[in-house]
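Take a look at this single chain in structure tokens; it is the form predicted alone.
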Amino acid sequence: MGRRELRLPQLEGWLAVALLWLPRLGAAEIDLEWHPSALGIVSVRTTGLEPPGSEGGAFLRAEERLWLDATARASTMDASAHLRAELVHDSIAGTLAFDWREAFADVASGPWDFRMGRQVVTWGVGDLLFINDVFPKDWGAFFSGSPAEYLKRAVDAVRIGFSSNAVNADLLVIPFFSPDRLPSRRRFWQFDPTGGAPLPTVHPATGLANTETALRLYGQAGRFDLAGYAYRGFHHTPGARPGGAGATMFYPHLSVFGLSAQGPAWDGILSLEAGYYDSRDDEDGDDPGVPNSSWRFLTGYQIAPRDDLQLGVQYYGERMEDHGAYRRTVPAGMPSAPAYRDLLTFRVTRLHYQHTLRLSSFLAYGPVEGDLLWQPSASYAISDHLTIAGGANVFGGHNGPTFFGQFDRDDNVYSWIRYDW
């Protein structure tokens, strides 16, 4: 019936871990908040085209979720746990499942803090462009018109966190590997160099060689924020192996490193942030396969020229590494990637109404390989409960291998309605 985003092996250890504090806990006096809310959204593709197989005819997403936030706090000791638990129906596949989006426990002692559980990490400054933010994200979800935040996927981690006047560190542990949910091919047309064939996909073991880990040292240089990233672990989309009857799918190992800055400048807030991706099954570049090494970069300004007005514009670039490498082990007839790739995003927000009202319009544009997403948008809060929405996603390209371009018969409108109680 559906799925469970939670497997059982990663819910028992868990529960075994929140045992250990049970005895602490138990003589604490618990204070416990709790709301529920429901969503329904629609997404409607407009270009009248359906991808070979569809499910879902000219609807992309139709779902209903409804969900409880809970937290409980101990009023004798320093710790807490939160738990957000959502039961969607999926209208277009009609199953019903059970989605654990966030279950952890936080406790701090001193300068250092411990969350333990399922939870949603951003790292970096970018607005929708993720260089030192490693960790999965929906890309279904967010092209279909569901709310931002379902564009972050949830970890099952262990974080560090430790606070000091000098540095500020968390270190990230993840046992449990998450990829990038990628959008279905039943329901979108994309970019498909297996001719549709369907392919098996290999999922890193679960075990100590294959953990995750990830560390962010943060701190303030006069009015700027600074931080410094390390990680290590696997890409997050799938790269290919050649085998025996076809290829099989499987997640190559990644190492990240990276900078970013943030802080005031002239009249806005200026953004920084680099990274250099080590893709370690692919040294040389020669496995066109896996991902090559590549150096990426992000620059970004907004400003508030009103109060209820607000504009901000990034560039992101990124260089492969070894690409002569890369294009001399092409096969015949695959197209290939370019040497440098950019884009250029605009953000223009404008409020109304005692900012109940929000229009927003984003627009991410490739100028080296001719592709953009354009996202119009507009939400309107009825009441301290009830807020309604409604966008586009509207894609450009040549139906290619570019990340935008090859959804290009995929535009869609969508609307939502969100009750909080």
Contents of the next structure:
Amino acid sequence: MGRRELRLPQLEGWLAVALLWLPRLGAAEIDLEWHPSALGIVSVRTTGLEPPGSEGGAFLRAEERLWLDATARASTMDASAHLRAELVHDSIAGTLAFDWREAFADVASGPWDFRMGRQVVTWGVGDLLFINDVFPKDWGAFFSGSPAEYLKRAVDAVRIGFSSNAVNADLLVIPFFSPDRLPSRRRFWQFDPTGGAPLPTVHPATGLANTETALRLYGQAGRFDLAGYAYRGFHHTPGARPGGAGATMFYPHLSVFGLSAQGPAWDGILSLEAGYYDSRDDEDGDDPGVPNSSWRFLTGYQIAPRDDLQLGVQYYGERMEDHGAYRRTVPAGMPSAPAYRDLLTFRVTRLHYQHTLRLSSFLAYGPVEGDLLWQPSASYAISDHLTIAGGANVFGGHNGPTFFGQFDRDDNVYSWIRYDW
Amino acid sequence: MQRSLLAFYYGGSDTKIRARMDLIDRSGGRRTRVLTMLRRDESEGANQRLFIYFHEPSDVRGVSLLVWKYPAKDDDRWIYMPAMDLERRVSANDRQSSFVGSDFTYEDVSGRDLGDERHRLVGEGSAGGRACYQIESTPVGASSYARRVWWIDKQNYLPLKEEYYDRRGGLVRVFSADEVRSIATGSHTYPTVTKRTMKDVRTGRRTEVTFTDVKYDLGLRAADFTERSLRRPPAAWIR
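With the form predicted alone done, generate the form predicted together with the partner chain in the same format.
The complete assembly is shown below, putting the previous chain first.
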């Protein structure tokens, strides 16, 4: 645990620093704002069971982060640059890493908005349930107590927006593929069909044919916000195909088409979303290493029945296409997923003491598969600069390796403290 | 009555305010929120569009709120959180909930509709050294207060003092206008309450709001108050 590595930032990171100076071009003066922050986080498994080859023992996470949020705005043109640079010390792995969480430049001109660089993108109307949000996630961070924004990973992309009175558009072009970050096998117990030996993973090579594109068209109809989505790219979790000595992991092609609506109903907000996942590498559903195409939908309702109390409920359903072909080709010994699976979620949030104390409970339960995730949490702003938080991740599931159930032995409690200058 | 409402909330056809909101607890502990608010009226005294952007503290920096206010029905509200690029609609059925944890409610910030209360003139008085009309108003529907008594300046119709009472007649909150300035814009001068305090009598807490910059008649358009501005506020708005 003594080795120290310093991973240098990627080329696009330095490009982003250069972009921070973009407003200087033609601008008389620049407003520069910068804010450093520090975070310490620890997450401990409560089950007393350690996965084989475990890296941290009972510790799922022990990390210190230092980051700088900087924004430069030009005064004469509508342009700005933003970056968030992070230095992360992972006490378990013994590494020190420098990373750009965000590094982008914004330019607006008439009805057009451009954002270029590393940016976080979130689409869709679900609460922690994603259908048309096809952008990468960090599940390892999410299951070990990270602050909410770390569930989303940034993408290196060009974002073009168009606004008009009728319809608006949002186009994303992502030349550099970023997959989901799954919980590490050396930290989390999880379902592992390969029996522990890590398989080689092939990422889509950077190139025009492998550039992801995503389009959102949105507008209003009455008091409802409507949107249509189209995505062409890849699954963000790997599939497998025969190759080399056994199998190779790779990211199969994916297209997603969907719709969403969100607006007031009764005393709350109603959300609806649906999408079709077209798994282009396995149109017949008989390739066991590639997910089948599927239909997904969700409905949600959120209400604030009292001052400082918010409630939310959602129902999500997913139907696999060609389930018969899937069943016929599932390798012996591998679990068989049902044709239909679903999730019911409940969220309760309470605010106290002038909104400085926030108590929240998120519960997700899958009626068909019987798996469960419960995330209670509390955060308190001791002052305008210092915040502490704590909570737990509780997993459950009896019916084989389901998405949450596979982490059953990883129940953990976590705590973090953050200082903002 | 209508004139007071108009002067306080609808002065000018649009306005841009940079405000510092200090939340002070009983022992003097202070938390500060700094925000910019832009407001545009659709037509005098009717619909309104509001945009609020937070500068401080750190955990809400860059968060923006968009509110489309209608006199007779619930607001349409959206929130945008830049750290996650998350934009969503927010439930708005309770206008009397606390605005960002302060002693002011959403209703205090954006304005109460005339029809929400029954009003009667009870006499004359003074507040802050100014001659005032004294009015008593009783809410029509369900409300967190039973009645309020307020004093409006006889000359410029700004509310200078307000007292909120609960159903048992106990004093709950007290509003005071601590500083009034005339803001000149082109050919018009708008009297504006630039420092105000809301005290919660029962908890001993108070919130002090200071307008550090006020501008009127900027020529804002309804089309400016849309999702696009929520996600990417124009530079001129948040400077």
